[in-house]
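In the block that follows, a single chain appears as structure tokens, in the form predicted on its own.
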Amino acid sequence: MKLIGNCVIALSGGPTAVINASLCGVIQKAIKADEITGVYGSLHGILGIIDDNLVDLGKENPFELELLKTTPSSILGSCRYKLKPPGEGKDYHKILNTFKKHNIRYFFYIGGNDSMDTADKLNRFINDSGYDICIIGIPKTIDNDLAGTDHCPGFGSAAKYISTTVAEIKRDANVYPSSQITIVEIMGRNAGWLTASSALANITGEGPDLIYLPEVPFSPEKFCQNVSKIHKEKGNVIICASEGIKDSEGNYIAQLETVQSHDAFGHAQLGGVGNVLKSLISDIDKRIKVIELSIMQRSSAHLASATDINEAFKAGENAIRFAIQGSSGYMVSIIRENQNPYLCSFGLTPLSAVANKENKIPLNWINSEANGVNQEVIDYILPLVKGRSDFHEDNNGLPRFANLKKLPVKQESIKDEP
């Protein structure tokens, strides 16, 4: 028997340039579904459900909803909140009460590793509670480290931004006759997909000279030798390094000189590896620049990939399709059907197979010197950065982002449980 009731959508973790495109796909598809009677959004991820802080997305202007496709960041807000094991604490009962109160029969959680962990825990608790609801995870992360999917929405746009920006940085570094070393610090705690994407700029000869990834141990001695050799040959050196590169004992290089904090999930909050690398090579050149791409990697919708936007939107649409067919406890996954021409389809992966797993770059895709990547990386990433986003501009020539009313769900609009 098909479930009839309202749905709620929540966004969690670090934003991306296309996370709202997935939200748009869910909303637009849900509005048309006979099984779904109301479309609600949870403010600030799972916290909005715990606190019964929901908004009625069905009352939004359709034009504003369409603009979500090219609006960066998480328009419903986000969170990094760790649920205790299923059944422990008051959070689960508060969530269940919110579901029952609003007759929520479909829950969609858009996020990365930790979000899929939350969805998996909640799914296990709900299964034991006897309440009928479909729970579906929708992948999102610029880190591209989610298991169970060929790649993640958000990664393609971040990869496009990084490869383009590195090419522009290299152009700028070659302006003056004097030598210079440029270190570009790129996000990636344990998976180096983002830093590896800088290699795409080498297609036109404007990529980095050295690339360092967290998948392989970082040797300070070899690093200094590599930089010195290229500096003597070329004068200018472009280095791209993941924030999460580690030494042979597994210690983060960024933590060698600083004390780092941790987030709610226990992950080290990194940053500053560029300055550590600078200190290692300070005697090679007087001009050493450190550029940290920081949040621009995840918020630069002006360089979003059309492929990424389209796949993010379709991931949202397919989440509705799978849910109304009765699937629950799964994450929507992207399946690469063909490489050239590139073609993908959408399937399902159990949340339990995704939660707390990490998808890293295969070691045979990294060169033998551990300072660059092989052709497999280029072939894998290149289709994901194709195409440009189609911004709606206002009359000042600036992008027009979506503006939602976010009207609270009122008691009188809530349908009673059947």
Contents of the next structure:
2 protein chains.
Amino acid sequence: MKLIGNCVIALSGGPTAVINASLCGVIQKAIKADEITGVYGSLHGILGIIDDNLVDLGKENPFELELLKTTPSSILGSCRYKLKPPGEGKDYHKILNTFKKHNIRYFFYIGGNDSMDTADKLNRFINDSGYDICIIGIPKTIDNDLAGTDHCPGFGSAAKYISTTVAEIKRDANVYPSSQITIVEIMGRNAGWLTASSALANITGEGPDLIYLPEVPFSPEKFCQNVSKIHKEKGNVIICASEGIKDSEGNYIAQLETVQSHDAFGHAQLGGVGNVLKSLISDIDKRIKVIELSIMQRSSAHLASATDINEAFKAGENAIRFAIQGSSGYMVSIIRENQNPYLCSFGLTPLSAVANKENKIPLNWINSEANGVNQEVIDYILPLVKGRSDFHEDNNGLPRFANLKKLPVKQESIKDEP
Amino acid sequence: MKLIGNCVIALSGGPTAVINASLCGVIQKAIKADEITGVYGSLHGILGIIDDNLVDLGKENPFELELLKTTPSSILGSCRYKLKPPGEGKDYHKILNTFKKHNIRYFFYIGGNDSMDTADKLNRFINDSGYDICIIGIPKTIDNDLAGTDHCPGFGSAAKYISTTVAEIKRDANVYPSSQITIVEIMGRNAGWLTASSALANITGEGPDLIYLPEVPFSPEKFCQNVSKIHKEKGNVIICASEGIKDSEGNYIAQLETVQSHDAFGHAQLGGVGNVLKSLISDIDKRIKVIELSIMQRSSAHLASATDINEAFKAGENAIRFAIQGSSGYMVSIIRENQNPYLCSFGLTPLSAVANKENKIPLNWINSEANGVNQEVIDYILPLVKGRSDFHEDNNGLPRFANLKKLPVKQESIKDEP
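Now show me the form predicted in complex with another copy of the chain; what you just gave was the form predicted on its own.
The complete assembly is shown below, putting the previous chain first.
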């Protein structure tokens, strides 16, 4: 049976530079699809569906929709909200009510592994409910830690920002005749892909001297030895460290000195690893600079990768294609068809195979000293940073981001369930 | 008497995204000038001249020289070195020896107000020494605090980075349904131009709610009231604060909690004002994010302003033009000929009128609540951020910066003083 009805799109988890590009792909393709009658957006992820807080994306200006490709963050808002096991609590029934009320037959959830957990639970509940709806996940995370896909939209742009910025920082750090140690703190709780991407800059000699990743145990003693050796040789040392590096017992290095809080998924909210590392090497040099790439590494649309924008957009388009072909309960995945020249296609992975899993850097891609990466990492990431974004500036040279009207969706008569 | 001989160029003070563009302008114009026989660079500012550490820029690959326009930081290195009063100590005689040894007849110093102090002292010493040499300063500073020029090369690019990045941060900060306060810490010890440039993003509705500048006293009480009011109205608050904000007695707010060090010019090395501000408002919201734009605001060549690159380059070219016309003891200045359409020309200001002075934001350009800027600031900065840099990436999408051979200059026979 071919489903005909409205679709709703929601965005969840941490923002990226290209999550709106996936949204754009979904909207533009959905508008053209005969099976889809109305294109709605949910405000703040699954919360907008629970609370019946939908907007009519079909009423947006096409120019503004096109600008989504280069607008950072999530224009429909986001959430970090964990659903209870399928069927438990009131949320599922509220969701079902919203779906029925607005004749929603297609649900697209753009997000990371926590979001795919939400989509998977919802899919399992809906399958038992008797309500016909197609549920498709669209991958999104700067962390690149989603299982079941070669890589994730959002990662390429963050990797481009990190490798370019580290190169610029290195040029700056080498300017004075005196020595200096620079510590760059990069996001990544358990997967080191973002920090590893700093190594790309080494291709042109602009990269870091030392890279520390969460996949391998961090030894404070070896760290001091590593830094001391390079400091003696070169004077200037550039260190890139993941916020999530842990000691051999699995304790976060950042927790050595900082007070922690936890998010709704129970993940420790990290920060401050740079200052902990600085304290470890304070006797090596008095000039130690700690730089946190902070929010900029996920929001710098001005330096987004053209490859990443294109893939994020196509992931959205393919979600519609797969949905109207009748697939449900899957996440769109990216398949690397060829490495050189780089070529990818889009497939499907069951949501249950993605939910709550983490794709980390293979240990044999990390060097034996646990302070750098091997060529495999470079080869893997390099195609993803290619190309400059067609970033929109207004006549003044300022960013011109999309602005949506977000008109509320009114209840509509349900066509096929009167 | 027309001087004929070699020229030397040195770069000093903190790096910018476009200081190498000025260097490029000097080199490319000097190579074509009949009066200039060899084009040399001094490594690490005045130190390279004191220590006779010169490189032959005439032997560099023209393609690499062209890349200087989009290469951040100072490719010849820099220094923070304060000369003693004219004639005192050994430095002046070492400098004179280097000039004589290599028949240097033109000296160009690219830098900020401390660098113009160096050029001015050297000019006064040289005038008394009987050695014929032309000394010209070229303005450079992201702080935009140089006297005697409408604005400074380097500022426009930093302003573009700050306004764009603050807009991206604001989009990111508004993504969750819960409230959040974001504090963006921006460079600027005594002049607030950089922090004020965040206000440009308000033209398109993407700017900060509150701006705190070093030009006006900072009141912790008013700050808490300001933040609390906006927090109640909007939930999300974006604050941009200069590292150099001071209380009514002139004490740096950053010094309330952080340990300070001083550079060679006796300037306090600031940092950490964001965390001090956070501590003041910790009872207003539990989600307070501090973001330091750090080195990125001065080194992000990837987001340099095309207007700024062009003006930096032309400032270098004009230095040669004025020098071979016989001017000496001046800094190249930028004159705003017209506001709309924006048009500038290049003139000269005596080095003595620039050295050690600071150009701050006029007090009547700051709002009466001392938490934002008036339209005059926007009108003044806006033309300087216009246009995207033709930033060079290699085939992989990575930055391609200039690499110079830096071949040492050998002693040459002095032609006109045998």
